[in-house]
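Given next, in structure tokens, is a single chain: the form predicted alone.
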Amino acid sequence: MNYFQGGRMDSEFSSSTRTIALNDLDGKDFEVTVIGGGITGAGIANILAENGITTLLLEKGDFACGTSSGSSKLVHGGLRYLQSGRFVEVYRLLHERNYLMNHTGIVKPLEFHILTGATMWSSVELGIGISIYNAMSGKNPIVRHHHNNGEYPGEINGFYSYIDGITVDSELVIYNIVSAYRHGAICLNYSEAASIEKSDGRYRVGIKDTLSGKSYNISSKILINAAGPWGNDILKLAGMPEEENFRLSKGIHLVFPFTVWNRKNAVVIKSPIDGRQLFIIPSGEVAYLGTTDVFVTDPEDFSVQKEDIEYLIDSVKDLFPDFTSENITATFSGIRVLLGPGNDPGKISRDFSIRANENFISVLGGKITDYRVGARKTAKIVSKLLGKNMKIKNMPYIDYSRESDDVDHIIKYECPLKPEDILRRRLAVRLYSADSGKSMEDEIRKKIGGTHEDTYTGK
């Protein structure tokens, strides 16, 4: 099989096909090379492959190993953005939320209760906001304020109910990656862009297989930087000017047994410490609490600090006293790219910044909800640079769905290389199971092999 042309709609995508692709990689020419295997890069590779563009995607770790497996898992319209008048952004996000809930199978509707009271939000202002939110999303704008009849502690006078989307963020990435692969893209995890040079109008990219240490060289007419928190590192590697006002903000989440929450709905509360909006979200056998918003400088800093845990616990303890540090089963964090000045990370834009410098395109910022918007905008630039007509409207779409959560299926069709690739990112049982996936460890290690073991550092 030629692994560089044509579709492979029912083909294996595994460690074996990765090895074959690497063995045939050196000296290959691509129209587009995408650096970064999070949701942004996955969406871009998917839309390009769907249009028959010869595409290579490189990810130095596993697919979705960064922010795209450490988000709040919400696919939402940004209700709070209405307060600052960002109506166009909310409308766009709601459109994307509705599409993903209706077309992917892995973005599900979830009921949220947003609380009102002296320490929460005004019922009048909130009612107006949710009415606008519902109207913009195509739903009945009429909302009813529910009085607190014992559902919540006494100082809460009531709540409004609304619907937003929830997903397993890493699975959404994997589904896009597999879709891109099935349309002909080469998608390589554990493959780092180690060097970038421009010569004769093309980019020469040196690639390091981070598992074997072997090196390969390819050329590409267009290079796309979708490296998220590592975006400025890629710009520097390519000899490009770094993005000004490039900031990183870390958000942590605490995972608890579902019995601590024991409700089907999620809840939105205001932290009494600083007024920050927080969520408690049920998912599977657990419920998780988040998130913080703290500037960091290191894109590799996914650590969860004691003071961050204390902040979240202290923010909810008066309302929900069972959320204690002793009940935490796991923690996770993600790092957001913020592009703009200011000392408050909550007020800095999280919208996409897409900049083209000749045939080098940087796609930074953005949210999981509107990854398709970023992919379409990028595809339009690629279309012009290549002089090729491309289908862009309503794309990219996902044409892969997991037949089952059977480990053998995942190993054969989703290219995991290490046990944690399955435990943390394909099945996400590290987060969503009551035992943090410990009961599956032996089976997965036995099936995937111990050559590329890594250790879970979860809680």
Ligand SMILES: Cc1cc2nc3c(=O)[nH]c(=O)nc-3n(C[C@H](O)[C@H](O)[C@H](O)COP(=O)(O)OP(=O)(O)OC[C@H]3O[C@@H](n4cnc5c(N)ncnc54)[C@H](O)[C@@H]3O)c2cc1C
Second form
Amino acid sequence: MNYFQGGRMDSEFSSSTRTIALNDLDGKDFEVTVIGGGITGAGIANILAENGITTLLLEKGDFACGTSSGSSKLVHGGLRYLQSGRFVEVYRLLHERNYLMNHTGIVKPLEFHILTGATMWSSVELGIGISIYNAMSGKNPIVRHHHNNGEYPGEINGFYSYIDGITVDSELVIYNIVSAYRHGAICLNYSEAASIEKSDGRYRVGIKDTLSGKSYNISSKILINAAGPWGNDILKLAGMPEEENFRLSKGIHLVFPFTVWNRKNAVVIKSPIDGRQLFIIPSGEVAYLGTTDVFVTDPEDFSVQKEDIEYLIDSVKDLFPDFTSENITATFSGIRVLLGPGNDPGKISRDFSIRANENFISVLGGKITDYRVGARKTAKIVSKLLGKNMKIKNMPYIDYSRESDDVDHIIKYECPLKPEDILRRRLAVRLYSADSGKSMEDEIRKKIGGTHEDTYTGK
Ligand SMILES: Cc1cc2nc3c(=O)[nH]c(=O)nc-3n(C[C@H](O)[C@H](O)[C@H](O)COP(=O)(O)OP(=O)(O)OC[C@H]3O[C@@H](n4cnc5c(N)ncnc54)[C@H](O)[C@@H]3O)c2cc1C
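Would you mind generating the form predicted together with the ligand now that we have the form predicted alone?
Now the full complex is given, and it begins with the chain already shown.
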């Protein structure tokens, strides 16, 4: 089989096909190479492959091992952005939210209660905001303020209810990756872009297989930097000017058994400590609480610090006293790319930035929710650079959905290479099951081989 010629709609995407692709990789030339296998890179590779562009995607860890498995997993319009008048952004996010809820099968509607009262939001202001939000999303703008009839503690006078989307972020990435692969892209996990040089109008990329240590060299007409928090490292590697005001902010989440929450709806509250907006989100056998927003300097720093845990627990302890540190079953975190000046991470834009410098395009920042917008804008630039017409409107589609959660199926069609790839990112039972996936570990290790060290640090 020739893995470098597109169109493999039903084919295997596994450790074996990865080996075949690597064995044949040295010296290959691509139209586009995408560095980074989070949602940004996955969406871009998908739209390019759907247009028949020869595309290579490199991910130094597993697909979605960066921020795209550590987000709050909301597919939303950003209700709070209305406060700062960001109507165009909210409209765009709502449009994408609706598309993803209606067309992917892995973004589900979730009811949110946003609380009102002296320590929360004013009911009049919030009522107007939610009416606008609903109207912009094409829903009935008439909203009703619900009085607190004992659902919430006494100081809460009521709540508004609205719908947003919830997903498993890492699965959305994997679906885009498999879709890109099925349309002909070469998608390699555990394959790091280790060196970048430019000669004869082409980028020469040295690739390191981070499992075997073997090296490969390819060339590419266009290079796309979708390395998220590592974005400036890639610019440095390529000898390009770094992004000014490139900063990172970490957000952590605490996972609790569902019984601690016991409600079908999510809730939005204000932290009494600093007035920040926090969520509690029910999902499967758990409910999670998040998130923080703290500057960090290291893109690898996904650690969950004691003071961050204390901040979240202290923020909800009066309203929801069962959210204690003893009840935490797991934690997860992500690192935002912030591109702007200022000392308050909460006030710096999270919108994506796309910059093209000759044939080198950096796509950094953004949200899970609008990854398709970033992919379309990038595809337009690629289309011009290659002088090829491309189908961009309403793209990319996801041409894959998992037939079953059977481990053998996942091993054959979603290219996990380590047990944690399944436990954390394909099935994500580390987060969503009451036992953090422990009951499945042995079966998965036996099937996939447990030779690689696992990095699970959840409690
Ligand atoms: C706490 C938090 C909560 C969030 N919640 C939401 C939310 O609820 N809804 C929403 O829409 N958005 C949310 N976001 C935003 C969203 O998660 C991010 O915008 C998105 O995940 C960024 O994806 P990415 O692909 O750009 O980056 P990443 O997912 O970090 O991917 C970059 C990838 O590049 C790889 N890489 C780096 N260097 C190399 C190299 N040399 N070679 C190969 N690969 C390399 C990394 O391993 C990584 O996998 C949240 C973000 C945070 C931090």
